[in-house]
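In structure tokens, the next block holds one chain alone, the form predicted alone.
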Amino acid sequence: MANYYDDNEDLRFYVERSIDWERLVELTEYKYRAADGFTNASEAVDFYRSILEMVGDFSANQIATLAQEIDRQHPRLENGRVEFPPVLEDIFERIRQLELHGMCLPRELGGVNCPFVVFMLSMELLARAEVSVAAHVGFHGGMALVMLILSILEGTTEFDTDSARIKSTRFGEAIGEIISGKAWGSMDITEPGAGSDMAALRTRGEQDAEGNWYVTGQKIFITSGHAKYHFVIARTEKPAGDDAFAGLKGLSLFLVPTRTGDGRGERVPQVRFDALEEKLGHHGSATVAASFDRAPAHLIGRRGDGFKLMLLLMNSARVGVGFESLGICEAAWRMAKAYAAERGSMGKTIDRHEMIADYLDEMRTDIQGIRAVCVDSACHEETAHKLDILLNLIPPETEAERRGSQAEIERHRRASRRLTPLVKYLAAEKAVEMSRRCVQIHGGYGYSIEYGAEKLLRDAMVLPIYEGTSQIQALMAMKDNLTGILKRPGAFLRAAAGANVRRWFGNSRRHRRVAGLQTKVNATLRFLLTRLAIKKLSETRTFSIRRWMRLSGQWDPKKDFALALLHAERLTRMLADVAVCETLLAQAERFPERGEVLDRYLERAEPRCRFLRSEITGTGKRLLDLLATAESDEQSTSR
């Protein structure tokens, strides 16, 4: 029988050799204080491996075999309720019986207490079989975990340090329902006319004289939006000023149950499901529009912190999309490779034709690169969260230990913030590219529904859109890099100088090649800032990178960063290539056999980055001049 874990050597490398399980297990097991927990990492990893083997078997033999049927039988909206076809109901029941919904929740709440990265790897296995099923499962365990994290952060979780167990948590009842498979949660963000522009959200959160909160408004494009528990971001404060982004400070986060009690034992509907979207793909996932009319709500954290808390939710969700995308990439590559190995043409199978062989080799290489940064990102995100939680639940005995923990948290947060948009961007874009290539390799058969290649492409198309578009990820990566340099120019100069030295005198040819990529990115960042500084400095010939410090606080990314905004995606592709190569180089230093993976990736990344740098430094002026002229004409007309 097939098994999507056993047949994936690259994925098994991370579970069996690469991931720092000692640290993750220590944090997951509350530093081995719980009486019912594992006592060492080896025991825990054996358990994690058995779960992944189980999910790999279930995905290959029970979900993948029904993928075409799932694609044909869509959920329906009937009398205000979302009804799933029998094939999906049966799969969801099997998932509930396997207890996958509580995979990364603590044992004392009914979960099995696996690390987040194990949950993410299981999402890849499920997505390889059927990505809409993976997405729906992700909104069970993922939303329950978010409930717990938010409760801990706001101080509404009580922990017994002696037994290392959670005694109570604010959303314990909801978490229990989700773990049991009786309910799930959703993130309700998008509104008509306000997609990526969260500052334009109009849904309102209002408080009555008794302190009760109510939410009114409409949300659309909600994945698994027929949920019982809705995380809703709504406006509670008026925007301060005319700044287009000022509205972000007036948002708050709420948990809104679909139904509430009326005091007489009856459950009263509080959320109306308006529509169920008919989509290009992801047919096994319900995408819902919902309306709230003074729906009773629970404020999470403090009013006005909604945007900050929503980013916390979305960071983990974006890492999840990276693993979903990885599952589609893996499916597309394997489907294309299997077909090409059987399809004869001109005296040989087409996998031996040079162009097709090149396609397949690039797909394999990209998958290994994507998985490297996905796992790295998930580990950093998880470690930062768990260290933060333990810092509050089990305070260090000395101030020196506290400072050490805080420094470690900040290091992991920085790494997670850097990698998350790159993971979401690279994995989602490559999922579309690889599924498109799979269709092409199949030729006319790929365009038919017989082989399933066209289904992969339809399913992949949403990945660069939801949980923040690829363009939003690119803008985030660009802004973080440029503003980071503006805030800490000295650190950038030292890092750039170090990369330049390694480029010529690195310990090995691989070190020198990776440093060469880093140098290209650093030079590109410096070029962009030099061009942007023209508007701020009187004469470019006197420009010095250290003078940026005197410009601190004078930069407006929305007005001054036009060239960088234009080239944000090109810069993000370069940043992603560097992140992949840095991760693979670190692997090669620990595991020499991984050097071959790095070599293959560098072979493609080096010319790609040269081309992207050439585009950034050599194009854009004409278009920016046109845009500036159009804006000037519009302003003149309005006056």
Ligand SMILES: Cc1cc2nc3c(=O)[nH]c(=O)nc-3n(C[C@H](O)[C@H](O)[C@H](O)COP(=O)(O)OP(=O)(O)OC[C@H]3O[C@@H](n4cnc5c(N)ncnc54)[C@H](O)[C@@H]3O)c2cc1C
Contents of the next structure:
Amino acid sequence: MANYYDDNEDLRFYVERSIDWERLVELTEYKYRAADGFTNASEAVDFYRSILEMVGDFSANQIATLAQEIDRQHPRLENGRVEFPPVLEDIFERIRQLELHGMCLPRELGGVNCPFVVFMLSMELLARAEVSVAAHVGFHGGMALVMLILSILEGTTEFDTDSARIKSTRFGEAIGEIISGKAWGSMDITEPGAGSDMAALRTRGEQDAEGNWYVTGQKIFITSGHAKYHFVIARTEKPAGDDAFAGLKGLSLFLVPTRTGDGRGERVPQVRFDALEEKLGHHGSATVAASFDRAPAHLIGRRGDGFKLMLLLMNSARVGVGFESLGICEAAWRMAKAYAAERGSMGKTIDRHEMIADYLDEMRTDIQGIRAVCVDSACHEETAHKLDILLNLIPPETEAERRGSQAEIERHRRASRRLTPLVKYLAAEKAVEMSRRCVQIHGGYGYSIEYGAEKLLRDAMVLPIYEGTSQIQALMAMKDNLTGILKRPGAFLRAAAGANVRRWFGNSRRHRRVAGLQTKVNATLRFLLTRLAIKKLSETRTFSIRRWMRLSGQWDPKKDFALALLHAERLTRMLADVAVCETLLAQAERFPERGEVLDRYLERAEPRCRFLRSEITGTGKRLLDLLATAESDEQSTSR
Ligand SMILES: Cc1cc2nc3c(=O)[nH]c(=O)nc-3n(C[C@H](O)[C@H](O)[C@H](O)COP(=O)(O)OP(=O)(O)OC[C@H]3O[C@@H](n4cnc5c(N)ncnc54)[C@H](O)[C@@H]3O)c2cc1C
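Take the protein just shown as the form predicted alone and give its structure as the form predicted together with this ligand.
Whole complex next, starting from this chain.
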């Protein structure tokens, strides 16, 4: 019988050999203090493997077989309620029975207590079968996890250190209901006039004289926006200042229940479901427009911290989209490969024709590269969160231990922050590219609905849009890199010099090639900074790093980075290639047989980075001049 876990050797490599289970299991099992927990990593990994085999079986035999039906039968909005077709109700029931929503929540809250990375690998398996079903599982399990993390961070979770069990948590009831599949949660950010531009959000959070909070406003495109528990971002403070980003500071995060009690045993609706979006794909998931009119709300964390809290949580969600995308890539590659091996043309099967063979080879290599950075970023994200949680729940015995933990958290957080936008960008863009190729390889049959290739493409199209568009990921990656250099130019110079030395004297050809890519990206970053500094000071000569240092503290990425903003996506593609190659190189050092994957990836990444670099260094001036002229014309007209 088909099993999406068993048939995927590259994915199993991570579970069987690569992931540092010793550390992750120790953190997941509260340092092995719980009486009902595992006592060592190998026991735990046997259990995780059995979960993945179960999800692999469920995905292949009970979801993939229904994918076309799910696609054809949309949810409907009837009398203000979202109704799912029987095929989806049936799948949701099976998901409940398999306890997938609670996969990475603690046992004492009714969960299965698997690490986040196991949950993420499950997302990939489910997404290979049907991405909207994967999003459903990932979203609700993720919401329950978010509730727990928020409660721990704001200090409203009680933990018994002797038995290593959570005694109570602020959102315990909601978490229990979501885990058991009785209720769902949603994350309500987007509004009609504000998607990527969160500073423009207008939904208001207001407090009455007794201190009760109420939320008023309209949200759109909300996944499971008919859920019982809404996490809503609303404005509680007026924007301080008139720059385009000032509004980010006045946002707060609220929990808004869809219904509240009226004190006489009746439930009163507090959220109105205005519309159910009709979408290109992703038909197993309800995307809802909802409005709030003085809906009773509970503030989470501190007033004004909404944007910060949301960023913290979005990181995990973006890693999740990376794994969903990976599932689509895997499905597209396998469907295309199987078809190409059977379809004959001009005397041979099309997989023997050079161009198609090249497509398939590149798809396979990209999937392996993307999986490497997806797993890496999930592990960093998980380790940072779990160390932070343990620091809150089981305070260290010595100051040295506390400092050690904090340094480790910082290290993992930095790595996660660096990788997440690259993972979200690369995986989502590749999911679209690979499903498009899958359609192309199927020729006319790809454009018809017969094989399901067109469904993959329609489903993939949302991945570069939700949880922050590809362009927003590129902006984040670019700004983090450039401002990081401006804050610590010495560290950048040392790293760049190290890469340059390794490029010539690295201890293997692979080290030298990866260092060559790093050098190319460093030179590109330096080029961008030099151009930006020249523009900022209206000087025409070349800049040295010492002079950037003198400019330190005077940079405003929102105003000064025009050339870098223009090339952010190209730069992100280069940064993603470097991140993939570094991860594959580290693997090849531990497992020599993985060197072959790195070689294949490098073969394509090297010329690509050369091309991207020449685009960045050679184009853009004409367009920037045009934009500057348009802006000054606009200003003089408005005067
Ligand atoms: C199926 C689906 C499910 C969703 N689920 C949720 C959910 O659960 N909760 C939620 O809150 N939202 C959800 N969304 C909304 C989604 O997050 C937004 O659509 C997304 O953030 C983009 O916002 P927008 O649609 O307003 O596009 P805009 O922000 O208007 O962007 C339009 C285009 O302009 C680009 N752009 C914008 N600003 C810049 C810039 N500064 N530089 C360069 N390019 C820029 C964007 O990248 C994009 O290509 C969902 C959307 C879909 C389609």
